[in-house]
Structures are given as structure tokens and as C-alpha cells.
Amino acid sequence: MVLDEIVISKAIIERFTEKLLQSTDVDVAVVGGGPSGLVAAYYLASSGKKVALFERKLSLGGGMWGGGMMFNEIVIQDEAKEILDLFGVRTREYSEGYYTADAIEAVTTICSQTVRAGATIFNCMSVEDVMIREGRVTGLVINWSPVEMAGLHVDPLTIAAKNVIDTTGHATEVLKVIERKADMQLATPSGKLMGERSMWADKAERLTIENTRQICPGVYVAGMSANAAFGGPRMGPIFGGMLLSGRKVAELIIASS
């Protein structure tokens, strides 16, 4: 067989043109590749959700990849163990109620697993808006990441979403969007993102989960910008709360639909 770079071409244009054009109105929008994001996407997309997936970087798995300090390890606890038992994920015991795994073999399986489970994910975009009708977000107004970094004037595209999720961590990119641009109240005690407060573990891992809600009409609030909106500390490198928060986000948006 000869190749040709020019069938080559052609199938990855139509490919992901395909893919592109399926995915420009979803049930549910995920901002953000991280862990929460990615066992959000997973659940909803198990669940029969149109789901896709906008990761800005070239890689997906957030913080995940490199451990604490680039020791590339992750630590769980007991209640996050069942959720990397179901992706497969091996884990060994640490001490009692801590867990260890491989972060590498972390990220790649649940990257793999979201995908079969039906959900599309795009990395390299960008989400600089989000579309709002009648006090509700509808969608988001997406662009390539390198004309993002590169600073170009290049128009974005819009994809239509019942319900969008933020999981982009510390930054709540979306909600920053939201309340830059918006006259809409957030669902925090100020009506405002609250911010992050510095490390506590334990308190980080809790407030994560009992963070994770609807933060305003059509978006939902996931992992660390859960805690970055509703003004809770920072937990470093222990992704329970991460994992737990993302099943608990598409709970919610599969009981309310």
C-alpha cells in the first residue's frame, strides 16, 4: 500500500468536522479536563447525555498528571477508592483510609473510559464567553487555544448547551465570564465568586462536595472551582474530593432533567 498525505488529510478534516458538527448542540457542556471534569463527562455520558468535552491545553487530567510536586503519585481516600474501582484503576493501600496510584495510569484510563462511554472531547479550545437568554446560559462562544495565546482577532464559534459545567479549577474560567459580562447573581453568599482560601485538606475535600451545585441558571460548579466560587481553601494533591465532586455534578443534572 502507497500512502497518501492528501487522503490522510482529508480523513482527519472529515473526521473532526463530523465530530465538530455533532457536538454544537449537547445536553450538558464540560469546561475543563481535568479529573472532575473528566468522571463528570463519564457518568452523564454513561447515563445517555449528549456530552462534550473543552479542555484549553494540549493534554486532558488537570493537576492529576503530576502528583505533588511532580512525584507523579495520587492520593485518595476511602470513599473516592469505589470510583477509581470502577474505571480500573489499580490502587494500593497506604495506611488506613488513604490509597495510592499511579497518576499516569489514572489520567489514561479515565480519559479512555470517558471517551468509549460516548462523551467527545476536544482539547486545544478555549471558552472566552458564553451565550444567555432570558437570565439562562445557553451555550458557550469557543476559539482555538494557540489564537487565544497568540492574542489574534480570529471570531469564535458558538456550541448550544441545556446545562454547562465548570471545571476549569482554580480559575472559574466560565463564572469569571459570567460575572464580568453578566447581570446575573451567583449562587454564593456574596452573589460573587468568593475565591480560594490557602490549604487545609481536609476541610477542602468536604467543602468540594457540598460546593458542587448549580451556581446560577444553566451552570454548574465542579471540583476546585467549586471551592474557588464558594470561597473554600485549596486541598493539594488528594483527588477523592475531585472524583466524588464530578459523579455528584452529574447526579444532579441527570436527577433535574
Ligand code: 48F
The other form holds:
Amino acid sequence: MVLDEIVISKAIIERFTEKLLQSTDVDVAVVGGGPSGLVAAYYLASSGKKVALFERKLSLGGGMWGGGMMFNEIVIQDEAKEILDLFGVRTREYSEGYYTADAIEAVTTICSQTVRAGATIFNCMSVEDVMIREGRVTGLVINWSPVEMAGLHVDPLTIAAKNVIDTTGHATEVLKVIERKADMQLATPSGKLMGERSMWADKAERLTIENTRQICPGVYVAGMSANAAFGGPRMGPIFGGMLLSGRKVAELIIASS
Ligand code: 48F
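Complement to the form predicted alone: the form predicted together with the ligand:
Now the full complex is given, and it begins with the chain already shown.
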């Protein structure tokens, strides 16, 4: 068989366009492909929801690849082990209640299972704004990350979403846009973004789960973004809270629809 570059090009353009067109109206749009966003997308897609996930970087996995200070092992606690077991990520007990996993195995396996569960992942795409109708966030405004990085004056495109999840980590990017551009109160004690506090793993891991919730009409917050929104501390390279938060936000959305 003689390979034809034009067939290759057409195959990519048509197949990608199919995915993009199917994602112009989704049940859930996840912003950020770190551990919490991926896990949320997995559970939602597994339950039959139409899910699109947008990740600014070329690679998925957010802060999980680097373990702690680029030592590419992650730690999870007892409560989250069943989630890694479900994905098929191997864990090793380190001491009672603490498990380690290879960060590369964890990211690649979670990612693969999420796509196979039916979530559509768009990498290299950034969410730069939201769409709001009658006091509710009803969609996302997206653009290619290289456009954003180069500062090019290129207008974005828009997709509709019944629910949006901000899993952008420390940056809380979706919520920052909402705070800056909309007269919307967030469900925090101050009604505003409260900002992340210094490291306290135990408290942060518990708060990550508690702070995982709907934060304004149409928008949920999960993962590190939830703690940054509600003034919780950071937790460093323990990832159980991220996995449990991703599962919790999926359960909340499934229960509400
Ligand atoms: O930071 P990140 O891994 O978020 P997470 O799921 O997990 C946090 C942990 O990795 C770690 C921690 C716990 O130990 O504190 O930091 O809460 O992943 C967030 C992802 O969102 C992407 C970003 O590139 C990263 O991969 N992201 C951020 N803003 C945008 C975005 C945006 N506007 N559009 C698309 N992607």
C-alpha cells in the first residue's frame, strides 16, 4: 500500500471535527485535566453523561506527573485506594494507611480509562471565558492554547454545557473569570474567591472533599481549585483528596440531574 498524505490529513480533520461538533453541547464540561478533572470525567462518562474535558497543556495529568518535587511517586491514603484499584493502578503499602503509586502509571492509566469510559478530551485548548444566561453559567468560551500563549488576536468559539466543573487547580481560572466579569455571588462565606492557604496536608485533604460542591449556578468546583476557592490550605503531593473530590463532584452532578 502506498501512503497518501492527503488521506492522512483528511482522516485527522474529519475525525477531530466529529469530536468537536459532538462537544458543542454537553451535559458536563470539565475545565482542567489534572487528577480531579480526569476522575470526575471518568465517573460522569461512565454514568452515561456527555462529557468534554478541556486541558490547556499538551499533556493531561496536571500536577500528578511530578509526584513531589519531581520524585515521580505519589502518595494516597486508605480512603482513596479503592479509586486507584478501580482504575487498575497498582499501589504499594508504605506504612499503615499510606500507599504509593508510580506517578506515570497513575496518570496514563487514569487518562486511558477516562477516554475509554466515553469522555472526550481536548488537549492544547484553554477556557478563556464563560457564557451566562439568566444568572446561570451555560457554557464555555474556548480557544487554542498557542493562540493564548502567543497573544494572538483570534476570537474564540463557544460550547454549551448544562454543568461546568472548575478543576483548574491552584489557579481557579473559571471562577476568576466569573468573579471578574459577572455579578454572581460565589457560595463561599465571603461570596468571593477566598484564596489558598499554606501547606497543611491533613486539613487540606479533608477540606478538599468538603469544599467540592456547586459554587454558583451551573458551576461546580473540585480538586485543589475547591480549596483555593474556599480559603483552604494546600496539601502537597498526597493525591487521595483529588481522586475523592473528582468522584464526589461527579456524584453531585449525577444526583442533581
Ligand atoms: O493542578 P492540577 O493537577 O489540578 P487538580 O486536579 O490536582 C492538584 C494536584 O495536581 C496538586 C495538588 C494536590 O496534591 O495540589 O497540585 O486539582 O491540574 C489542573 C489542570 O488545569 C489546567 C492546567 O493546565 C492543569 O493541567 N488548566 C488550568 N487552567 C485552565 C486549564 C484553563 N483555563 N483551560 C484549560 N485548562
